[in-house]
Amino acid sequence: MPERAASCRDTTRVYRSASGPVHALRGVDVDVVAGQVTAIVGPSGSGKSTLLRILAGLDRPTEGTVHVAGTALAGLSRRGRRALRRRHIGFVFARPADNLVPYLTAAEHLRLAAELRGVDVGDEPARLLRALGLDHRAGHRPVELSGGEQQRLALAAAVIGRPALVLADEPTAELDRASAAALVAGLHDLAGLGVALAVATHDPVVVESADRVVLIHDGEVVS
């Protein structure tokens, strides 16, 4: 049976607003499995990004349980959640520039990510750059990379040190079709290393290639 890297059970998130409570998630059950790409799909405002933030430990559910890498997030302090994120969770934002440090080269990004994760990764940075078609860009800074190359570098930084879970929020939203296709291929290459990837997306290319698809509507999993 495939290993669950992360799971939500009966997870609800309610936000308070001036007009009353807003249910971002309603009793959601989701598994994210190691070695697979899970696409989280739904219209804008359906709860996709809220689910990613809860899986990342950046937000707390109002009700329900969340486990990542075998750890229950509910029992963790803020410091504990930060430590869990650093070691076991990678995150990729929609805008390439939000994922990268302008003055670092591609190779330096991976070395810094490994240092922050607190692991000795040996020659993994070079292998990841090669696997994602970026080995010839190792000495280049973000401004010298295309948007697609920046996102592939962000994925490499997110997966360095083999975290249990990598979350990506609309990673192809600002890419052209060819760059998006290259990024999707990169997602599956990284899943092949045993990492669990959960991708919130509207992109049919991502959805069609995913190993599993979770459809969310009005905060509920409908399929």
Contents of the next structure:
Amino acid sequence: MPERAASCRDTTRVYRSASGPVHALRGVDVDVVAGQVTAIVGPSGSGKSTLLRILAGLDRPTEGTVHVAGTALAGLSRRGRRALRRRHIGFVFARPADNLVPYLTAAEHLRLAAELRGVDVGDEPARLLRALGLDHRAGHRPVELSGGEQQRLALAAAVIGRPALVLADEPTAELDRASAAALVAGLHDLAGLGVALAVATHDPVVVESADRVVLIHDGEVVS
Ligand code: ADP
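Could you present the same protein in the form predicted together with adenosine-5'-diphosphate, rather than the form predicted on its own shown above?
Expanding to the full complex; the earlier chain stays at the top.
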């Protein structure tokens, strides 16, 4: 895994809206490094989700370059971008229900995620369930898991197959404090395995524990 798992340079995103152009990002430089949790912090509307979507290859910058796993996203066809996303990018949304399939058990989620990743993951599913305190939940469906367990399962599915980059958008937003702390511990355990994690968040528990904090205001990185 490259040390700088993802980076964007001079990245701008302008949305067209009925009331005129919206400058969601104005020339940002960000690095997401393997083995670290990078918190992306800023008030609502500052551009955090836009930045995550661009790093995930789900949206294209209006200007600037984005590299993931050593590959420039702009140079890829739609198909090539999809292949890179499958292999190298994991994503965790804020709402547990958006991350999980109601009729699959925890173990089945990880099997499906591994299949989609397209690599041999060996005993990684069992190890991840153990590492995230979910081994006793392997046979359970999302409705039988707490919100915190659901988000840890989503994190396990995002991380399986060792993608270069895992992105999470407000992953603790719907969790109580104890569950948020457990998820944060999980993020750091995974970083310890060499995963690069970028987490858009307002949550002080995530921010205080992060290895790096990127503060965004009004589409610009201020520190
Ligand atoms: P955050 O995640 O920090 O709340 P966003 O990245 O969602 O910020 O939004 C940044 C700015 O871009 C906001 O002003 C938002 O209203 C605007 N924006 C986001 N998505 C769109 C869109 N699809 N069309 C128009 N404006 C958008």
